[in-house]
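Okay, so here's just one chain, in structure tokens, the form predicted on its own.
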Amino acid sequence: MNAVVVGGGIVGLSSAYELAVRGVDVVVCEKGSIGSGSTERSAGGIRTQFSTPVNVDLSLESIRVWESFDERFGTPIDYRTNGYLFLARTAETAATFESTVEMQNERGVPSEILDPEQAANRCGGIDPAEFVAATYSPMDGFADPHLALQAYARAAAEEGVDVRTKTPVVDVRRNGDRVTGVETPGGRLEAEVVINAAGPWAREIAAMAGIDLPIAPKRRQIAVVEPETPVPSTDPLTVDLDSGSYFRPERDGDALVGGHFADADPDRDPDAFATSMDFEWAVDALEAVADWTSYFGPESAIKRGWAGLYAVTPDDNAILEETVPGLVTAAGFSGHGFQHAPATGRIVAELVTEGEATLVDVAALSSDRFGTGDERTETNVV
């Protein structure tokens, strides 16, 4: 069996690797360089605290890989299980915690609901007076996306995957209902299966096959900040759910700071968006986290930053399925692609080689859910 994977980010390379270890001949087509789409611009979060069961399950299966990643791939990825701390300012936000944590616990996640003082014990820099409740899980954390991506690229190559950079897919070929390959500037690649792991370009790739997928590229930004008071390296990735702002420790007391604060959130052209950080946004982000922590006082400095794209669906959940015969979609992760890449790669390989996913029940991630009322929106979105 042979396959073409469209997209050389971590979802595409994880999929290529898992296919190759099952004996599939794989070509990866990446229009730029490895990880140049969204992976290299990720904050690297890895968490189990989702509001939808399928995302929790994807996280748990992925964490089995992240926990043993150094041994499996021979590459340290700076994986730190500092936890995630979600904070609620309003009773309305806090009201969702009980059912969400109960669902997470039923699936084996040791998350818990905290009062504001308990939350401050987990992250000493927050102002407990600003919040009414929180949730925390010690299983959560973050890793270095660049190191993880390079490890998957090496592992895939060692398994015989042909990774072709600067190789855009310009058309998807069909014979009747079945996808049979792709066209590139260098010629046609025949394939028994094509995997659409193109992230922000996934809708374009689907359209080449005559399929409309509701995946919208949305611009998001991250700032590297030198706080007035250094952020302890043991702090969790901490999120103010109501303002949308968050931070996590970086290195040497610095922090990554992020959030989306504008009312407008237009679609972006993934080939022509600004990858540099907007300074005005960075000021807003710094002021937002300064409002609820003691770390980011007036002497804090914005050191640098960047912008990337989320590939967003209407319910903030991925599309993971065989969309039509010969075309598997693994896209639209809405900011969760990095952390779910290990499980996604295995599921893609199952869909291709076994005809169904058994690692996780991904029926809820079928594209036919849209417009039917079957969507269940993921509310724990960072």
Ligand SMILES: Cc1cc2nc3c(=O)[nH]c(=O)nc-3n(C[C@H](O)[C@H](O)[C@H](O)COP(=O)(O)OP(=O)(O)OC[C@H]3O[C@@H](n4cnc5c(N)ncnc54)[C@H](O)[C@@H]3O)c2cc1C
Given for the second form:
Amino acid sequence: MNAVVVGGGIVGLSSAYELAVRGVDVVVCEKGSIGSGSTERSAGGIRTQFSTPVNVDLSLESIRVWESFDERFGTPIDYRTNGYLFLARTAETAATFESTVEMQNERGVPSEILDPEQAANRCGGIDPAEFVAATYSPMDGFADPHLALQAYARAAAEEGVDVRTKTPVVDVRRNGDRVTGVETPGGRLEAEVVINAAGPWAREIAAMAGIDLPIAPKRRQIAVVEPETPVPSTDPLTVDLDSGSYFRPERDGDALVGGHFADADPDRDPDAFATSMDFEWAVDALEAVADWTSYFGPESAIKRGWAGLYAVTPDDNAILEETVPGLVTAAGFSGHGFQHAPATGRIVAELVTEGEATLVDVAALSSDRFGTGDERTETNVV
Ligand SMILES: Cc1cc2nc3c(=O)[nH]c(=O)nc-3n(C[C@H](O)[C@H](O)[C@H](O)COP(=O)(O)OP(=O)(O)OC[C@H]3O[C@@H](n4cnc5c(N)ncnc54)[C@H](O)[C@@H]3O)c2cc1C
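Having gone through the form predicted on its own, I am curious about the other one (the form predicted together with the named molecule); can you provide its structure?
Expanding to the full complex; the earlier chain stays at the top.
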């Protein structure tokens, strides 16, 4: 059996690796270089604290891989299980915690609801007076996206995957209902199955096959900040759910700070958006975290930053399915595709080689949910 994977980000490379492990001949077409998409612009967050069961399950299956990644792939990825701390300022936000944590616990996640003082024991810099409740899971954490991506690329190549950089897919071939391959400037590649793992470009790839998928590229930024008071390396990734601002420890007391604060959130052209950080945004992001923690006093310095794209669907959940015969879609991860890549790769391989996914029930991620009322929006979005 042979497959073409479109996209050399972490979803495409994890899929290519898992397909090759199962004996499939795989070519990865990457129009730029490995990591030129969203993956290397991510914060590397890995968490089980989602509001929809399918995302919790994808996290649990992915964490099985993340926690054994060093041994499996022979590469340290700076995986740190510092936990995630979600903070609520309003009773309305706190009211969602009970059912969400109950659902997470039922699936095996050791998350718990904390009062503000208990939350401050997890993250010493927060001002408990600003919040009414929190949730915490020690299973959550973060890793280095660059190291993880390069490890998948190496492992895929070692399994015989033909990774072609500077190889754009310019068309997807169909014979009736069935997708039969792709066109590249270097010629046609016939394939029994094509995997659309093109991240923020996935809508374009789907359109080449005559399919409309609601995946919108949305710009998100991160600042690397040297805080006035160093952030302890053991602090969790901490999110003020009501303002959307978050931070996590980076190295040597520095922090990654993020969040989206503007009302406007236009779709971006993934080939022509500003990849550098806006200074005004960074000032807003710093003021936002300074509002609820003691770390980011006036002596804090913005060291650098960048912008990337979330590939967002209407309900903030991925599309993971065989969309038409011969075309598997693994895209639209809405800001959580880095962490879900290990499980996604295995599910893609199951869909291709077995015709169905058994690792996780991904029925909720089929594209025919849109517009039917069956969408279940992911509300724990960072
Ligand atoms: C600021 C920021 C913070 C984030 N933080 C987190 C986080 O903490 N945790 C988390 O899980 N996720 C996070 N994400 C989201 C995460 O980065 C993405 O969900 C994930 O990287 C998606 O991986 P991917 O492989 O699908 O896409 P990408 O990494 O974008 O890869 C897609 C690839 O497809 C290639 N491509 C496109 N079109 C073509 C074509 N026609 N032919 C050939 N190749 C093509 C592109 O060049 C690209 O390399 C964050 C994203 C951003 C922007």
